[in-house]
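Starting off, we have a lone chain in the form predicted alone, written out as C-alpha cells.
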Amino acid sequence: MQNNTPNNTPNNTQVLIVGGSLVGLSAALFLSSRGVSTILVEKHRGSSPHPRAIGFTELTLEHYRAVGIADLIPQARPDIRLRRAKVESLTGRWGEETPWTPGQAEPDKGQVSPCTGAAIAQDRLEPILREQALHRGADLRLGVELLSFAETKNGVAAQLRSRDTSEIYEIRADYLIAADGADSPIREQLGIGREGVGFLRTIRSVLFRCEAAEPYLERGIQQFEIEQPGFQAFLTHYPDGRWVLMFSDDEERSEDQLRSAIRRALGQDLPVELITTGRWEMAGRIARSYSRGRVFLAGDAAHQLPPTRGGFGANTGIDDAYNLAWKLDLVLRGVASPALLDTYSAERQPIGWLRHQQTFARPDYRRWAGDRLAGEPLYGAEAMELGQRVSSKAVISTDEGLPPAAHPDAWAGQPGVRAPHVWVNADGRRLSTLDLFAQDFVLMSPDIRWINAGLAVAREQGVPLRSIAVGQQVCFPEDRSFEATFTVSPQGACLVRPDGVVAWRAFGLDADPALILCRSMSQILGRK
C-alpha cells in the first residue's frame, strides 16, 4: 500500500475499483485470487475510526472460505444470537426482548453452513482483507481519489489524483466496480435512479469504551433499546469492548454532553473513554439497476440499508462482489460472452430489493418506515442469507411462482439457489460440498455417462468444468444422499457455478447428455 504515481506503477489493468471499504477490498481479494489483474483505488488512507458493520454472515464468511482466509476471521459460536431488549438503562430496569423475525425461532448456526458467522468490528476485518488481496497481487492505492471517468470503446479511462502529492494521472481498465458509498458520484454520473422509503433520519453517535459496563452483557443481551422521559437513544456493544451510542435526534454534543449522555444510557456514573463521534443517515434506497455499459455498483452504491441484526447491509455487498467476481474473470478470459455480465444486475438488483423490503417491514425499523410493508412475509435468517434465490440467463430453470427465499433444506438443489451444504468424504478428507464449488463450474453425478459427457464438454468447449463422480471421487453420507440433496435420480446430475449457486440439473439421464450439457454451459456463459 503505497502512494502509486504513473512514474512507477502500471496504469493499465482489467478492473478498477473505485472505493477501499468491506465491498471494494472484498471485490480485490476475490477477483486477486481469479489471477484477474485489480487496481483499488481509495481516497482514505485507512478504515473509519467510526466503524458501522459488526456482524458477518455464514454466507459471507463462506466466501471467504473459498479464497483461503476464513481461519483468519474469528467465527462466532454456533448458538451466538444478536439479542435486543427495550431497557431504561442498561444497569436500571429490563424490559421485553424484541426479536428479529416475529414468530420465528433462530437454530444454531453451523447446521447448514460450514461456517457460523463473525462478530468483528469492521476496522479489524478490513486490514485483512487488504493484506490478504495485496498478497494475492491486488494493487492497492490509498490516498487517491477518483476525479473523472468515461467509457471508452474498449474500456474505462479514469482521471486520479494522489491526495498526498496532488498528481494527477489516468487509468484505463476494461471495467470499473463503483465500491464508492451511497453517495456514489459514479453512479450519479450514470444517471442510475434509486428507489425505496428514502431519507428516513440522521443518526449521531458516540463510539466509547466502558468496562465497568461489560459484566451486564452476561444475560446474552447485546443490544438496548433506552426508553426514558425525554431520551430515547440505542446502545450496542462491539465484541472488542467498545459500545457505541447512537441518538434519536441530529444534534451535535460536546464532551460534556455526551458523558451525560451515556451516563444516562448506562445508568450509573461509570468509568468512560471516549473514542470518537459518528454520523450517517438511515435510509433505504435501492438502484434501479446495478450496471451500465462496463461499470458496475457494489455495496451502499447499489443499495443503500441501515444495519440490522440480519447484516443487510455490507454483506449484501460481499456478496455482490463474489457474484461479480467469477463473471469478470470468465469474460476477460474469453471463455464467456459479455453478455454474462448482464446477469450480474438481474441477480443482485432484486436480492437488494428484497432486504430493502425485508429490513422496513420488521419491527426494529418498522417505526421509521411507517405502515407501507405491513403484510409483507418475512423470511428467517436463514432464509435470507442460505436460501435466497437469485434468476438470469444464467440459470436453467423451468419452475415458475417460487419465492424469492425459503430456509435451504427446502430448496433441496433448486437451480438458483446455493448449493446445499453437506460434510462429504472426497479423497479421504472431509469437507463441505461448498468447498469443491470454489473455483470452477463442478458437474456432479452418480452416472459415469454424465461424467464423460462434462469431461468431453470441457476439453472440446474449452470451459473450466470439473466432473466428480458421486460414489467415487466424492461420498455422501447414508443420511444425506447425493440424490436427496439435489433432487435428482441415481442417473441424475447437477451443474454448480463457480459462486456455488446451482444452475442446471437433470433428473435423470438424457438421451444425449454431452449435447444437452453443452447446451445449458453455452446459454449460461451467454454463448451463442
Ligand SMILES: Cc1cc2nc3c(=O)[nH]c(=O)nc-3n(C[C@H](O)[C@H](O)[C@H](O)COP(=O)(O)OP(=O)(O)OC[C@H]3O[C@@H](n4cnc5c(N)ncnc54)[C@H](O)[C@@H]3O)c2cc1C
Given for the second form:
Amino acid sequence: MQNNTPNNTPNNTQVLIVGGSLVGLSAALFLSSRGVSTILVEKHRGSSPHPRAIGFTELTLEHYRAVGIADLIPQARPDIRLRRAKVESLTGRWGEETPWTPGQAEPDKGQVSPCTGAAIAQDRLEPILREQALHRGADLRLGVELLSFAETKNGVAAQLRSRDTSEIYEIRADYLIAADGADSPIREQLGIGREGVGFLRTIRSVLFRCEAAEPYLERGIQQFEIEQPGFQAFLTHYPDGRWVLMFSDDEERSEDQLRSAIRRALGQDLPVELITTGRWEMAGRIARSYSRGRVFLAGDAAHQLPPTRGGFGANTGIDDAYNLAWKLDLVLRGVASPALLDTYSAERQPIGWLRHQQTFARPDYRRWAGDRLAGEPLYGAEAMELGQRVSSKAVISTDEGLPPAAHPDAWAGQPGVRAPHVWVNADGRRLSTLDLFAQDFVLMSPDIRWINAGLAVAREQGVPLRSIAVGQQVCFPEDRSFEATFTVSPQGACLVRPDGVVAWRAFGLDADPALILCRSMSQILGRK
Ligand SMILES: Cc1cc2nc3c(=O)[nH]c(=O)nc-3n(C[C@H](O)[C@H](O)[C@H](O)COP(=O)(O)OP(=O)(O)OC[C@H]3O[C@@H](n4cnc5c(N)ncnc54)[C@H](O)[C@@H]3O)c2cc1C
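For comparison with the form predicted alone, produce the structure of the form predicted together with the named molecule.
Every chain and every other molecule in the complex is listed next, the one we just looked at coming first.
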C-alpha cells in the first residue's frame, strides 16, 4: 500500500496533506472522492498501537456516508449513549452517574440523522480510511516526514524525507493541509497563535485486555471515574475488548506498578494482559486563524481539546476536512474564486472556539476554567453535532441573532445550518435528503420556475448545480413537507451547498429567479 520512495512517483499534486492520522486521512478521502489529486505524508508507518479516539458522531458518519464508506464502519445502536459513573472500583461500590449535559435528557438517536455514530478504536478506523482513500486515487506515503515548506508564487514547495532511505526530495502543491497534530510544526512556522485555557496536565495511560471485566459493562456504563483514598484514575473500554486506565499524574510506572494500579481500579485480581502505555498532554487551545495563504490547519493542529463525551477532538477535525474539501475542489476547478477558501477559517474557527467553551463550561472540565464560563449556555449533544450554525460569505442569511447551535428540530432550513435529514422518495427509492447533498450544489423547489432558473444558471455559469423538482423528482412525506422542513412557501426554493449546509433560501418566487440565483451563487463562490 505505502509508497515511500520518490523514484517514479509524481512530485506535483493539487493538495499536499501532512499528517496521516484521522483528520489527514479523512481529508485525503474527501478530496480524492472529488477527484482532487492528493499526496498525504505521514512520518509513522502505521497507526499508533495506543488508540485514542473511539467515539465517532452521527455527523462524522454522515460525511463518511456521503463518500460511500459508512457501511464499512459498524454503527452504534440508536439507544446507546456514552455513559459515565463515579465508582470506588469497577467491581466495587458504584456511585452516581454523571451526565455530560446536566439538566438535559439525551434523546435516542435515529430521528435526526440517517446515521447513529460509531464506537470504533482509532487504530481500527484508520486502516479503513487508508484503504478507501487509496482506492480513490490518493497517494499515501507512510514513513515520510515533512522537513520544511515555503509558499511560492503559485503554490507550496515542501521538503520531505523518506525515513526508510533518508532520501530528501521536494513536492510542489497548489495547497497544503496541516493535519500534523496539536504540536503542528506547520502552524508554528506560520506563527499562528492559539487561545484558550492552555495546558492542563500530562496524562499517562495503560492499555490492556481483561475479559473477566467485560460483564461489568452490561449495565450500559462504559466510563468509570475511580475514586479511592490516594488513588484517582479513569477507566474506559474499547468495544474490541481493550481497556485503558488513565492516571491523574505523570509518573512512569514499572510493569508491577501498572498491574497493581489496574488491580486497584478493577477492585479484584482479574487476569490482565498488558498491551502498551501512553503519555499525552491535556490542553484547551484553539488557533486564532485556521489558514494563512495557501496553508490550512485542520484537526488538532487547529484545535486541541481534552477528550470529551461530545467527541470534540477527531470529530471536529473530520468536519473541518469536510468543510474544506469541496471548497478546494471548486477553486482548483476554476469554478470558484480563491476567496471561497477564506470562508474555511471564517466558518471553522468559531466552531472550534464554541467547542472549547462548551467543554470548559461543563462539569467534567469546569474546574479548569474557574468562573470564566459561569453562565455560558450549554448546548446538548445533538445541537453541537448536528445543529451548529456557520456564518461567512458562503452563506446568504438575513437572520440575525440566531444562536450558534440548537437542536436540529429547532432549525427549519436557516442558511448556515446543516440541511435537515428527512426520508424522501426519489424515483421509487427511499433516500435521506442528505444523500442528495453529497456532491454538488442542490437547488430544491416545488416551483418549475425556480427549477428552470437553476438549470439555466448551471448551464450558463458552468456551476455544479443540480436542480431537483420537489413533488416530481423527490417526494417528501406528508408529515414533513418540503415547505415545513425549509420554511418556504410552495413557490419558494432552497439552495444547499456541497457539504450539506443550507446556503440560501427564498420564501417565495422572485421576479427574476435566474438573476437572484445567479447573484447568490456568485457571492457564495466568491466571484464578486
Ligand atoms: C485518550 C483520548 C481519547 C480520545 N477520544 C476521542 C473520541 O472518542 N472522539 C474524538 O473525536 N476525539 C477523541 N480524542 C481526540 C483525538 O484523538 C484527536 O483529536 C485526533 O487524534 C486528532 O487527529 P489529527 O489527525 O488532527 O492529529 P493526530 O492524531 O495528532 O495526528 C497528527 C499526525 O501528523 C503526523 N505528523 C506530525 N508532524 C509530521 C511531519 N512533519 N511529517 C509527517 N507527519 C507528521 C503525526 O505522526 C501524526 O500521525 C481523544 C484523545 C485522547 C488523548
